[in-house]
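Presented as structure tokens, the chain that follows is alone, the form predicted on its own.
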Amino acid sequence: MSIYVIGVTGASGAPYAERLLAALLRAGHSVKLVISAAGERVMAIESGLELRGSLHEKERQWKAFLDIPSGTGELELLANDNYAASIASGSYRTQGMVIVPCSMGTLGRIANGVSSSLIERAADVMLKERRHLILVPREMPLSRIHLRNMLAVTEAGGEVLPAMPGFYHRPQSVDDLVNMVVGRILDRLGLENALMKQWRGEAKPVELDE
């Protein structure tokens, strides 16, 4: 199956990262996961996942937290300061990268070609190698600087997919809203999924006899 890179940074939106990771692994894909220190803090606040210990121990905690059955995709946790990691090189082939949630600081550094971490270096690799890069910001309101940076990323070949769920599918829970955003991410990666219902047009009104 395919290899995808997932970055998790310090913006609100931990449930999106969890759902995307679970969906990719359950579909049999391999995931290279990198999480920033601020991303770890957000995970603890929003999901209750307190990552502790060595990198290997944190990887084991992630696997237990996601509760992925054996025989599915492989998850590898990479340190955000490991510039010698596989994904730091364009010669290592992956099918794409998603940063979810993506902080505005991370987005700004990527937009300006600044690689101060493995997440940012991997994103830079995606752009230079013309591979799929999706950034999922969760911020409001947006400043002019934010908007400029989003435009710069888009012009460089990346894709900005804000965590902005719709309501035309009549969500009944927070889970439904999370599923819609993650479903759109998977859709943009070209992956079939059942998380988001495809819009097939407005239902025709029933005509009643007088």
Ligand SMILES: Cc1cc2nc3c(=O)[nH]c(=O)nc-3n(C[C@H](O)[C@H](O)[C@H](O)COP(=O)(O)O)c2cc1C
Second form
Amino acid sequence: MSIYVIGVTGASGAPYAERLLAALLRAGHSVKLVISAAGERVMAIESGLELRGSLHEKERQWKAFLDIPSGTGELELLANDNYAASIASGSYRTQGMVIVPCSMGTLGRIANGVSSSLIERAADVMLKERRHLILVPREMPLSRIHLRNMLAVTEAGGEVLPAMPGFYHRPQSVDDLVNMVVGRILDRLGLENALMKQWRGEAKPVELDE
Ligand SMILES: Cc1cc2nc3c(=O)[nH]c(=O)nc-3n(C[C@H](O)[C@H](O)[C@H](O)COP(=O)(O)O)c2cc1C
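Okay, that's the form predicted on its own, but what's the structure of the form predicted in complex with this ligand?
Zooming out: every chain and molecule, the one shown earlier first.
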């Protein structure tokens, strides 16, 4: 099984993080999870997950929140100021990193090589080691600075996958919209998933009996 790094920052979109973590763990992968202070704040507002206490206690709260059956992948929560963590070094092999949701602040710092937190350092490692780095920003409208930073990350080998669900599958619920974005993230990591149906062309019109 593979190891993935997941960063959660202070943009809107906590349900995307929750769904991606659950999908990776249920598939048996190991996850190194880091959440920024603003990410914790937005998680509490949007998902009701109020992280409290030591790192160890917060890890337990995440596991209970995700409600993953035992025997699945391992979740390890790392502190965002722990520059001595495994994922701060390129010598520690992982299959890639997703920052979901990704604030424009974090995206801008990564685009400019500023590693002022473990999330940003781990992202910098992904770029230098030529591993998957997927940033899932959410902002509207986008300023010139945001657009320039997204281009810089893309030119450095990262992928910008904005939280922009489509409507061509006729979503019936918020869950469907979340699944569409998370399904695309898993696709980009090369992981099979049933969260999003592939588009196989427009359905043929139904022939009516005469
Ligand atoms: C409820 C809430 C929603 C927010 N939504 C966004 C957002 O969608 N996009 C964004 O870039 N920042 C958003 N922010 C602002 C970021 O949290 C803020 O810029 C923060 O400094 C980001 O820090 P981080 O990158 O370390 O997580 C939001 C903040 C709050 C409290």
